[in-house]
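Here you get one chain, nothing else, as structure tokens; it is the form predicted alone.
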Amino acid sequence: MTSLRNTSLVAILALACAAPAMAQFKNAKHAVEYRQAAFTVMGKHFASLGAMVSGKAPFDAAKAKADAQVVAMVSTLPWSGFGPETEDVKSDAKMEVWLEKTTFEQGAQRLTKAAADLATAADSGNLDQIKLAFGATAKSCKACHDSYRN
């Protein structure tokens, strides 16, 4: 589990530090592959959580706290990856991102501040108030996927 935990820090650290020099990437691709990995790592904390909110994964507060910081910080870094350049490059996401940029960017910001939430949730070690703060991230999460997402 440590090494799960290290193994995600690094590739949190990684995304971090790289962030501010992915605002401009090599190519449209490179944005779009950004975004993707953005999108993975923070499903897979999400998903752990998820496992522990359903009862399918025994809850432990401190692999909680730790997935929901991934996902807090995660989800501030994909959207930068959505540039116009972009649009034609073939993806899951439905033209509908560039058509309504506006709504997308809202939906985006809706996230994150749910994201963050859920971190604050997990601070507390208190499993139903995760759960609620898991299950409005989750319902942004299925929003976007729904109005965005192929």
The other form holds:
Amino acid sequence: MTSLRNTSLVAILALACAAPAMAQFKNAKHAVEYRQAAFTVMGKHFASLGAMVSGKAPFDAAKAKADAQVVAMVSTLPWSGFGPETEDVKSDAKMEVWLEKTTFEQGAQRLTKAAADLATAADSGNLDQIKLAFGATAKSCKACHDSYRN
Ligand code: ASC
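Return the form predicted together with ligand ASC of this protein as a structure block, the form predicted alone having already been given.
Below, the chain from earlier opens the complete complex, with every other chain and molecule after it.
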């Protein structure tokens, strides 16, 4: 009896722990749409920063700060949309995302860290610092695109 109860408890705990990752999305297609939406939003604000960094747009410190904050925040979001249930949903993601899960996640962490550093640089209002941090962030974007995106 005790052991049966323990088994049930373990099963319930296992479900409870697994639930958050699963429950966020109605189905795999929604997970893919979510991660794509996050990349779209991040890309828009990163491009806005890119225009200022390259001189194509005038430098506006407040705008740069706001853009960098969005990039830093949204860079934390797409990764939950790469669950194993999404492996077979058609997208630009290469199979390597799931085959090299640990390396992929390290790349995601590098971006998140670079984006946080970019937000810190943007807080300073110093364009040279922003340029440096922007370059490092762009490098981390590109590294994953080269390996994991078709
Ligand atoms: C961007 C954007 C990316 C990155 C990448 C950097 O502006 O949308 O995905 O920069 O091109 O190499």
